[in-house]
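This document opens with one chain alone, in structure tokens, the form predicted on its own.
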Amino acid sequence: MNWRDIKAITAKSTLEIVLVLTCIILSVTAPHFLSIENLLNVLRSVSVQGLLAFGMTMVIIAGEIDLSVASSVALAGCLVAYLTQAGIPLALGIPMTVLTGASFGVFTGVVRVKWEVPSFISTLALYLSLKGLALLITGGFPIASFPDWYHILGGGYVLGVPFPALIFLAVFAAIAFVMKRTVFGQAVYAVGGNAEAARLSGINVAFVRIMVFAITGALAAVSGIMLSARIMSGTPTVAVGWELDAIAAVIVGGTSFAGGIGTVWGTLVGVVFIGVIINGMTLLDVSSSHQFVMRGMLIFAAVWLNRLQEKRK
């Protein structure tokens, strides 16, 4: 191996090394980091908000964006938590949620390729009403009305390994085998390069786009039902931020905002990234306000070096 090919290879794994050596600095300077536990938990909380990310991935793919996840993650937590209360069984709860997430996906593609109102502006607005929609259902105070088993979705463990991991990495291989190997994952990087090109190669340009925001919104309900069974209730107020933290993840995962360039593992190395710097900084006690600061500059910093890497291609 040459010197061209070693370039060659540590151009296409930047961020990789980085979270490597992020990972030996802080095993060195943040106690527990290494802890079993501590991955644990690291694992656990990606794991939630990876789903999210994994979907925002096929979204910007495809040249659009959604801002209305967080909200959606939300109120599946509440809807699944209202429903159980109402005495609807959870084998019967989780897919209604699951499907209505899925529905306000469609909803959002369909006003997209409909009235072409930008994704942009319609899932803003969405996020606003979602948000209230949870409140409504709630009172605006948390329902707990699972049984014990429940919390087995979001805080249990299959052979040692937290639950929301194995669905974490089950919808990460379904969305990279579709993206990578099925024609309806070319279409959406098509879609993403030239909507129009793609149009008049016989691409369906509107049943494309309306997909990837129904799958989006069918991820972000099932991230909404993981943290609901974590927490054990249905809370309105939580996941206040995340549609933020998956766009990093999938920009800092070397996604182009433009549409029609990135990968799902991109995305899944920027999921696990940002988590173990929001960890670490934790471990090392860093205040909240500091923390934003960082992981901005770091975000910012990681979007630079992808850009000098295209210009570079």
Given for the second form:
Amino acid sequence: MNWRDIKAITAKSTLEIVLVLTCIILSVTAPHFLSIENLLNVLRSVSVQGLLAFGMTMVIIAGEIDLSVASSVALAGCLVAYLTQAGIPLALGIPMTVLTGASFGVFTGVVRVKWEVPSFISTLALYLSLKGLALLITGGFPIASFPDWYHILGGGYVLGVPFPALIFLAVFAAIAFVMKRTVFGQAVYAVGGNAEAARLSGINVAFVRIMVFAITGALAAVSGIMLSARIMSGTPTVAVGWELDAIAAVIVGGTSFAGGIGTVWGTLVGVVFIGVIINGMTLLDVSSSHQFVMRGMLIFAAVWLNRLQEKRK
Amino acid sequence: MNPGSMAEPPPLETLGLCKQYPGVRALKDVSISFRAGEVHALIGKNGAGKSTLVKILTGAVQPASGTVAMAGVPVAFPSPRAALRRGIAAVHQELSLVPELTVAENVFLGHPPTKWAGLAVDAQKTTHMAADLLAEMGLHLSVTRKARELGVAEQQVVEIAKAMSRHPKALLLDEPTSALAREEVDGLFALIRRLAGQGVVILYITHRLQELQQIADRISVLRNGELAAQFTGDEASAERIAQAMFGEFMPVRVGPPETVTDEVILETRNLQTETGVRDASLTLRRGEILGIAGLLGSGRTELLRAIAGVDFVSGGDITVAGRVIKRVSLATMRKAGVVLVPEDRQAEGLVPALSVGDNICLASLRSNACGGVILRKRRAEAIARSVRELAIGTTDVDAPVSSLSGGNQQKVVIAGRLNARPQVVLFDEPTRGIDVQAKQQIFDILRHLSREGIGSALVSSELEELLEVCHRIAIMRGGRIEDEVIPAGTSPRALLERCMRIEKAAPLGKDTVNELA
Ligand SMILES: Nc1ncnc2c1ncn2[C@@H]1O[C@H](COP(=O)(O)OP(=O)(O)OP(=O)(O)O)[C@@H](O)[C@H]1O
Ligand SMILES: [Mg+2]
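Pass me the form predicted together with the partner chain as well; I've looked at the form predicted on its own already.
Next comes the full complex, and the chain you just saw is listed first.
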């Protein structure tokens, strides 16, 4: 490997390198950072929320946005708790909840396609409605109706790995494959890059738009179920602001807000990066107010790095 | 009517098509039948309805009434997808590639080769098949480049390959050659002939009337949305065609005005850019119309962009009216009075959602404002003046500019640039895709600028055009200005030969230019 190769690799994987450097620094400065236990802890803490970022990646690459995901998370937790309370077994209640989440996505997509309402607006409206719906079905209070074993879905371990982390990695692999290798994935990039060109090439633009929202809605429901399992109740006031955290991770991962550009891998790195920074700051006893400022700066830094990379190309 | 057509219905025909847009009837009762193995040319001036017909045949828009029939059976195309499935592929007038995808991915967009039982895109096969297809078409273009890196002509080539990749039964070409130089056009014609020989229905739209005798077996003329006339290729003469297209109008050759002075307004010395301009030196005098000829990829567009300060200039210098420009940038060149009328008017020249008036004022916002507040009266006057002087065909300056025909959109771009009161105007393919009449009006604008003492540089792939309107023609090869000719007594053939002198073996693309260096 010569100097030019090294330069090319650093230019291509700046974020990955910065992530590794951050980990090295933290392993020296922060006590216990490098312990297996702590790293699993990072993975567990990012995984429930991180699921949203993968769906959001597809949505943003398709040239859309989804602001309703956080309400979807809260509602899913409440819905599954409500169904359980009503005597419906979880084996039925969980798929029903996921399907409901997907159908909200389908709704957003249909509104986008049929009435040409920008998704920023329709999902903003949906965000409010779903939040209200969650409050309505719970009456404003947590429903704690789950059997004990349900906790595994949010806090359990399989072969030493947290269950949510397994789901997180599986979803990553599936969506990365879909976006990189399948006809549908290519269609998502095409629709986000130039919708008219996609339409004239025989791509079913409406289907693509509806599907990305449906997938995101389903993932939000899965995230909501895992969250309710962790706290063992359906609570309407959880997940506040998660939609913006998801968008932040996608942007940090190098996806362009203009559509048509981005990778699921980048989002994974973005999610882990933000998780590591938060974990590191907590270990170093940085106050939560300072943490917020740092996270904001992180987004600026990532966007700046991206620009730099684009210029070099 | 020939008796054969009674026995066997044509593979593709339109029956009484009508299409209405707000304020315009784009098509009125148009019935045309297309025969297998025949190249059917469709002509008509800007706004005659040609593209609308293509869009209906490909399912991109829906007719108000009337039907499309294939082999005598009425068919409905609710989407482009449906038309593609029936074997109808098109190259649309407006370029539409996905910028972030590669050439190969764009060529097979919507139907990529797959593996694992259709589950995954076969990227390798996509690349190979696209490379094979381009090679078969006689084109040299790297299929792994991204579409956003391509020039207009290269994009057009990719669009053609994209349509070809469908192995269509009917191929509709809406001005596929508007950005191509003669070399590539000849290649395309050979291809069209071969396809027609295989029984493919070909519909070919062009504004270059001289192409008709080369390629057309049958010619349909649209005027104001109606089928005005139909000829066979042999019956068509320049007069009959012009008569059918315009009613009475006949284009006349005028030649450039005699207004060149000795005063040099623009000079470049050894200009270098990373986009492929090398050591380019030229001078332009007040009142002069300087043509710049060259093959595709010879660096003409890149040279104009460098002079206008759009692309980064890495070496050499530019002098305007005797003053060397220190830091060449869009702002400094604009301030020195140099403006560019860009090649791709859709992408770089206009804001489609804004109105005609807004677009006219876009490049000169300051001149109609006082302390940042727009003076509405002065602005309205400036717009009215532009519309009058350039004969922009619009009834409502508040209508979106995208509702104008191609030629009038181009005039809007030019009007916007002229309102900035330039010393030098750089025109990059200003007549691409516009009809003979509008073309003459643009030449009139050029002549008018010349009499005003403004220097113009004109890049065009239509050599006849350069010979008609320019005082002097510089010839570019491989990023350099290598030669110069005086139009008087030069034939298009001779000019083409001088353009090709070195690059004969490698006619296409920036790639080949880089290899030569
Ligand atoms: N989307 C639209 N909205 C409103 N009017 C339109 C639209 N598309 C086309 N038109 C109008 O319909 C008429 C026919 O347009 P069309 O694009 O078919 O012309 P054309 O013959 O292809 O012209 P050109 O030679 O400039 O390409 C024009 O008057 C045009 O302004
Ligand atoms: Mg047209």
